[in-house]
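A lone chain, given as structure tokens: the form predicted on its own.
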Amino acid sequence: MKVLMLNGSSKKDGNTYLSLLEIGKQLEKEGIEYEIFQIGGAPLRDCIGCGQCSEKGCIFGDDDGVNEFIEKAKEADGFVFGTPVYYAHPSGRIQSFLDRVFYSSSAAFRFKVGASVAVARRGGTTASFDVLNKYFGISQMSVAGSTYWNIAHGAGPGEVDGDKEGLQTMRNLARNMAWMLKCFEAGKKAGIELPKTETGNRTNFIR
């Protein structure tokens, strides 16, 4: 089994990360495999609702990497999304980079195992975390929860480390994805079916 995760700053290596890295090294201990993939500092496209979407994904996504992020989901078991807090939001790139990464392929999340973190210097990260929550919400995914808020504060680099807390969250967090997962698991194997879901149904009021 595998988790891949999304580092939603700009800095690869910065306390966003640094909080990631403390769900992976949590989850090979419980035996589950972790990927952090980065969005990085290059320029990312909003999604603008061309409806030009494929099997492949996002008709523009070749060269800045939610296509490849999405052929990873395909494998993956569950997610964690981190997100730097930017004026009490998460950032503008995980926003951009997830709307065109669901838009184009939610199938690939479907009944899986989902988790997000916010990591800030001081305040708006339990904003930050309902925003990427709704992610899992539309998309049929179970979330996976911690012993607080999944929050941790830094400002400077590697200063999150000084959050204890916030580290401990990160570990709990990664216990009961791990113990998810592997629920999941012993219920494939004993045969239990994914729920039937209705579609073809959609009401559109026009005022």
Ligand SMILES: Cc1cc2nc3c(=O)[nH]c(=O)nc-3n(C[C@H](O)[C@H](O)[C@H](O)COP(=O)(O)O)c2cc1C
Contents of the next structure:
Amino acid sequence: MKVLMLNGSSKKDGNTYLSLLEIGKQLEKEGIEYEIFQIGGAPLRDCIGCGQCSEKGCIFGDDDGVNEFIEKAKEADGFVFGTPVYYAHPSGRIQSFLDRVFYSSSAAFRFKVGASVAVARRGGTTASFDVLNKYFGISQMSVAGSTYWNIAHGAGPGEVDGDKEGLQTMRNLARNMAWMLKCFEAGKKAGIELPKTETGNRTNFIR
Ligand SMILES: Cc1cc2nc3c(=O)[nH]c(=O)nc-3n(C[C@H](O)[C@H](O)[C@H](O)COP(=O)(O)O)c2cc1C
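One more: the block was the form predicted on its own; return the form predicted together with the ligand.
Entire complex below, previous chain first.
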């Protein structure tokens, strides 16, 4: 089983990465593989709502890793999205990236396990955590929790290593996620079918 993580910071070795790494090291101890996908610092397009992705995948995908991430997501069993906090919200780049990933390919995530992580110098962590968790709720995913909300603190790269409770929260998140993944796998082996959820009703306040 494999967990695919996303580092939503342009700093590839910064505090978000180190928080994800703490999760990854614990996942390995639990017998689960992991990969940390770097969003990087190159220009990244927003979703423009063109709607072409339902047939072709995201039209911008080959330029900035979105379609590559989707291909990896299809093979993964669980996900952790990590973001630095920018003005009390997730980084603009992770929101642009995930809007395009989920709008074009939410099926790659359906009935799988997800968790998000927010890293800040001081404030805005739970607001950012809430934003990332919304991708899971609309995609029929199960969310793994920890012994605190999945947040950690540090300003300059590497400072998060001093947040002992934050890193403990990351390790406990990994333990809980590993347990959920093993339960899902055992359920599949025991013949428990995926839920047959309904589709077709799409209403708004006018129709
Ligand atoms: C544009 C910008 C906005 C930021 N806004 C906040 C903020 O609202 N609250 C906070 O505590 N830290 C804020 N920070 C600090 C980062 O969240 C913090 O340095 C974090 O550890 C960066 O993670 P990284 O090393 O993975 O990039 C901000 C940093 C930047 C560059």
